[in-house]
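The form predicted on its own is given below as one chain in structure tokens.
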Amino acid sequence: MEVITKQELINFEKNIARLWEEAKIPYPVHLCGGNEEQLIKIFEEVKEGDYVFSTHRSHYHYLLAGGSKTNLEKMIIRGDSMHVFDKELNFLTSSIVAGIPVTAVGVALALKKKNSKRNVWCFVGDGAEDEGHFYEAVRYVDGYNLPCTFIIEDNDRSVETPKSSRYGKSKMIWPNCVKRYHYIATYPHVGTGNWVDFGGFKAGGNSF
């Protein structure tokens, strides 16, 4: 895979951002930032070959997983920021809130029975760990020990209501598929008009 920084990864979305402000992309687009180094310890892992998952929000895993920037620029501009896809790296998105989860365990039973060293990444928010989907599919990997590892990115936003609106103190104990980090966005959920620092935000589980 081809390496690439911390700054090369800020530098490529405050492009996509400049681009988006002067109107040369017409389309809804939701931008990384803020956990640059957090994805890049986690990639360290990914391996070639492997099938990364990913949501709305994937231009960081896209390039972290070998991507071409010149690619998904292309793919931004017209107007599939949130649906990239490369047959050839194994990556695919879905904008469904836990919609790429059902998806990923299919890949990993799949991959289970063909006895392939390969394994599955698959990100999610953690709006979408409120979801059945997310749960019916943690459950599966759990039960039959599928090479699925979830990984759950917690900015602390469903859209813009952080966890304490959505279920109180309650606190979900997920199994070992399932790792958490925790990160302050650089940039909000909906939009990029308006740039924002959420702040910090804690929360038990695994994590890397």
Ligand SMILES: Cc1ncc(C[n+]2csc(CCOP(=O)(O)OP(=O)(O)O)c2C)c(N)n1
The other form holds:
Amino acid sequence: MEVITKQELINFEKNIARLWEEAKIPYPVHLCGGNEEQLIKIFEEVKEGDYVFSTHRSHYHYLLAGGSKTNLEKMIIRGDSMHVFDKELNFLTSSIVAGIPVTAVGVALALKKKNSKRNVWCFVGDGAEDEGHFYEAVRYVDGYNLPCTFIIEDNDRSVETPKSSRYGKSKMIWPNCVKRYHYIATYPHVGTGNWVDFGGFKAGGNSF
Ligand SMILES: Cc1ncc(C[n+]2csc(CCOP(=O)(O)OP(=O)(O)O)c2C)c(N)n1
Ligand SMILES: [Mg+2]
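Switch over from the form predicted on its own to the form predicted in complex with this ligand, please.
Shown next: the complete complex, the earlier chain at its head.
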């Protein structure tokens, strides 16, 4: 798989932000940022032919799964930032929070039945971690030992709300098929100010 660098990832999103600012993308876009190093490391384990399932914030996952920048930019410009799909790469997203784990489980079950060596990698945000659909998917994968790893991308935000406001001090202990990484998001958030001047790619007025 072609290796993409941290700087290339950042540059890609900066370019998308610029296109959005120039009103060349009249659709919602969820930028990535701040999690480049963690993702590059995780993707070292992803093998060609594996399935990668992502969320509304999928640009980095697609590029790291081997997707082409040109192809992704085209998809984003035509309004598909939240619906990135590539059959050749076994790459699929869902913009519904916690919508994708159930698909990941189904594919993992099929892979197991076929004695395939392929794995499923399913990314979710910490907001999706709150949802019942995620719990059900994890339980099934754990219970039937399916070839699926869930990765919680924990930026301590579901839109603008931190975990402490959502669930107090509650901390779930998940089985081994669930991994987590933490990051401080650097993308600008809608409603927090600085969409116009996203200078330095930091969220102005947003206290992460
Ligand atoms: C079922 C559903 N409810 C609400 C939304 C609106 N929504 C979009 S992103 C988001 C927050 C998701 O937070 P998280 O899963 O932590 O992902 P992050 O944006 O932090 O990467 C919400 C509620 C949605 N997409 N789907
Ligand atoms: Mg989050």
